[in-house]
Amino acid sequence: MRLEKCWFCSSTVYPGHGIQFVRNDAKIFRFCRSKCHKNFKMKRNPRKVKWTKAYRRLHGKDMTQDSTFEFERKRNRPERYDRNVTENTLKAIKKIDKVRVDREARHHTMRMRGKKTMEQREAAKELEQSIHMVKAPALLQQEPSLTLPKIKVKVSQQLSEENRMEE
């Protein structure tokens, strides 16, 4: 079973899925879904479309250089079947997968390291700007200067209404 890569978004295309486009010069383009095919027909650059692997790698969102990617490379040379080699390969694949997951997690934590401090700074700045909305009610009772002044209004219309009812 051969698993292909989508030309546009670099996701896996399983047998019997996706669309295959063959250009006049016999270059084959495989797409995982119609979304990728339509974007290709609109001549969009995958490096400029935010949801593609090419964009994520170009802008430092995903790992670009790692030795574990070497094992995912496509190889066209057929290998003779050997039970021992296959068993060792399957064991190695599990180890390599674990290493790649660990490295991706480490890459993600390195990327998010500065974000937490930046969010805390923004929250502190917002709190300084709108502290009047957060003051405790007990503090408002102690300091009347923090509350809005209450305005007393005299109502003089009650007398005129009583006079009208008598008439």
Second form
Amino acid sequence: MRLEKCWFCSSTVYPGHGIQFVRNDAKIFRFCRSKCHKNFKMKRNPRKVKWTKAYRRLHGKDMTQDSTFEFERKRNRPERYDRNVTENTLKAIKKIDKVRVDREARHHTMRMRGKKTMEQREAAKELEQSIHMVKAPALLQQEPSLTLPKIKVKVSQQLSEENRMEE
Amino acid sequence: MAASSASKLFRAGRSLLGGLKDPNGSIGLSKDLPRSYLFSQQQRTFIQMRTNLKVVDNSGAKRVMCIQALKGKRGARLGDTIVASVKEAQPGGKVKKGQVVYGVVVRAAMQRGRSDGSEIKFDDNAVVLVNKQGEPIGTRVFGPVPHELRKKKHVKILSLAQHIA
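Please give the other form, namely the form predicted in complex with the partner chain, since only the form predicted on its own has been shown so far.
First the chain shown before, then all remaining chains and molecules of the complex.
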């Protein structure tokens, strides 16, 4: 029994699932489900299809190089059955998976850092520029308390500066 | 008003017919799929009478037309034997055009289920010519062959094969 990788989306194909397509040059394409198979028949390039692992790796959305991937390399030598080895391998698989998931989460946070500050900067700018869409400018000058209607102020210093500028 | 309703019906009828002729017609156009999509969604079926198959050994024949599938009511599949008529042959080969031969299907475009639950399919329909006893006439086999042949006791073909899928 062998767990293969889908050629299109790179997910694991478990036994009993999927279709194997053998081309005349003896290259075997395995697909996990008909979605991938149909995309292949449409001659789509997996590197351009957003939801595949190939795209995500290529565009830096997911981890590319990691030592945890070394454990999943394809080995063609059959191992002699040894109960202890099997037991240790099963334990190791669990641990390696945990490590890999942690590293992927860390990669994700590293990729997404700076998003919060950027969002807040954009929000402040929008507030400054587009407040006239919410309240009339004449009204704003009359009652300065109306400039900030019910906005959660986290970066209070920046927004209070805006407030003072309005006044 | 009668005339306008009649013309509307006529147009509706036309579109219906259009839908029936073209298998993916209206749906395909609405989703704006490329032309190749329509052609690649073929329904692959069995190898039956009048099916053209490619010959992938060096017995001399090039193309062969199935006359009879020896087992199976609906037709032959991957690994079955067929009776075929040689339609195209190389000039100096062991078989000649018009000859009736037996063949073993080594590649079929229709998917065949395997015992582990997966399915396998090939790019084209190909056959290896054999004699009545099941031994191949040629001495070489080209392209990949499935290991379903082992169960069907076509061991000689497997031994000649370059690649076993």
